[in-house]
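Just one chain is shown here, as C-alpha cells, and it is the form predicted on its own.
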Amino acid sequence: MKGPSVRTSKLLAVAALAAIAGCTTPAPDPGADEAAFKQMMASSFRDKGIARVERLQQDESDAACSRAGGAPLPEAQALAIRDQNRATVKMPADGRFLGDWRAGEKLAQSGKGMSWSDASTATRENGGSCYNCHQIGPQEIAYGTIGPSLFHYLANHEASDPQGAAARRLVQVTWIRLYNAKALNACSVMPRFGHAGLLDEKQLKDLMALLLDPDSPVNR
C-alpha cells in the first residue's frame, strides 16, 4: 500500500496544527482577573463592629502601588503621588512636635484598636503597633524587620544636637513620615497615622518624643 500524498500529508499536518492552536490556553484578561478579584474580596469580607467594608476601598496612591507590583513606577508618577499626600499634612496646631516619650513608648509598644471586637473608636485609643516593624528599644528582643531599626535615632541622622540644623530638619521630616509616609515614599507600606486619623495629634507628638527626646531610651 502506498503512503499518502506529499500534498495529503502537508493538508494533516496543517490541520493538527489548527486543533493544538485551538486548545491552547487563551490569553490572560486582565480586566476579568480584576472584576474577579473585586468580586472574591466582596463576598469574602464583611461589617463587623468598627472593622467596616469601606477599608477595601483604596485610594489612587495605594491603587497605583498595586498596579505596579511591587516594580518602581515612573519617577513622574511617584513625584505627583508623594505631592499629592505632602498637601495633606498638617503641622502641629500649637507649633510644638514632642509629646511624652512615655506615652509614646506605650503607644508604641500597642497594637489595640481598629479591630472588629472593640465596641467604637470612641472608648479606646489606637495603638501604634510600631514593634511589629521596627526595633526601637534596646529591651525589645522581638520585633520586625519590614522597616529600619530606630534605635539611636538621633544619632544615626547625625542629629544629636536638638539645637543644630540637622535636628531641625529630622523633626519637620519624621513628623511627615508618621503623618502620611507616602509624601516621603510613594509606595511606602508604612501606615498613614495622621491622614488616615488612626493616631491624632497628641499621639503623634508622643511618639515623635520617643524617637527624638536626647533622654527617651531610642537615645540612650
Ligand code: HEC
Given for the second form:
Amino acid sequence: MKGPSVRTSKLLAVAALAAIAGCTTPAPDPGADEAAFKQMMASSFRDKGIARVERLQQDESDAACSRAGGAPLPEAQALAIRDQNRATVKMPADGRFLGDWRAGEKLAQSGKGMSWSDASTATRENGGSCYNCHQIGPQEIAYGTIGPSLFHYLANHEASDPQGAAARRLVQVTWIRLYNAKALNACSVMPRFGHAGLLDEKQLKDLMALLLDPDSPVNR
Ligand code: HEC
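Based on the form predicted on its own presented above, generate the structure block for the form predicted in complex with the named molecule.
Following is the full complex, with the preceding chain placed first.
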C-alpha cells in the first residue's frame, strides 16, 4: 500500500491550519437540515409487507405543522388547513351516527393494525388506540393523557339530553373529529381515522356510540 503523496500531506496540513485559524461555524440552514433529515429517513426505512416507506411522506397540512415545530400557525394558514381537512369528511351514508358501544370499547382498547406482519391493509384489522391518549370508560385505569378525558362525555359537553340541540351538535362535531381531527384543530396530533383509512364507517359508528350513547359506561 502506498502512503499519501507529499503533495496530499501538504494539502491536509494546510487544511488543518485553516480549520484551527478560521473556526467559522456555518450559519444554520433549515433547508439543508430538512434535506439531510429526509435523506436519513429514506435510508433508514424500507418496505416490508404492507408497511410502505411512502407512509413517511407528509401531506401539506402535516408538513406545515412540522415546519412550525410546535409554534402556532398564523391564523389564516390554520384556517385554510382546517377547511381543507373539513372538505374530506364523509358523513355516514345512512344518516345514522351511533353503532354499538361494546364494539366501540373493543376498538378503543385495540392498538392493532398497520403492522408489516398484518396480512392486508383492510381497515377492519385496525384498532383505534384511543386509550393510548384518552381516559374513556371507568373500568380501564391504564390510559394516556395526551388528549382530554372522554369519561362523562355527554355531561362534560352539557349534552345529556339526547333530544337537545347540544347533543345533536355534539354528535356532528364528534363525527368530524373522529373522521379528521385536523378539520377542527390544524395541528392536532390525533390520528385522522376516517381520512387516513384507518377505521371504516361501521367502526367509527361504534366508537361514536361508546362516547355518545346514554347507555354506554362512559355516560353512566
Ligand atoms: C395520539 C393521541 C390520540 C389518539 C390515539 C386519539 N386521540 Fe382523541 N384527541 C387527542 C388530542 C390531543 C385531542 C385534543 C384536541 C386536538 O388536539 O385535536 C383529542 C380530542 C378528542 C376528542 C374531543 C374531546 C372533547 O371533549 O371535545 C374526542 C371525542 C376524541 N379525541 C376521541 C378519540 C377517539 C374515539 C380515539 C380513538 C379512535 C382517539 N381520540 C384517539 C389525541 C388523541
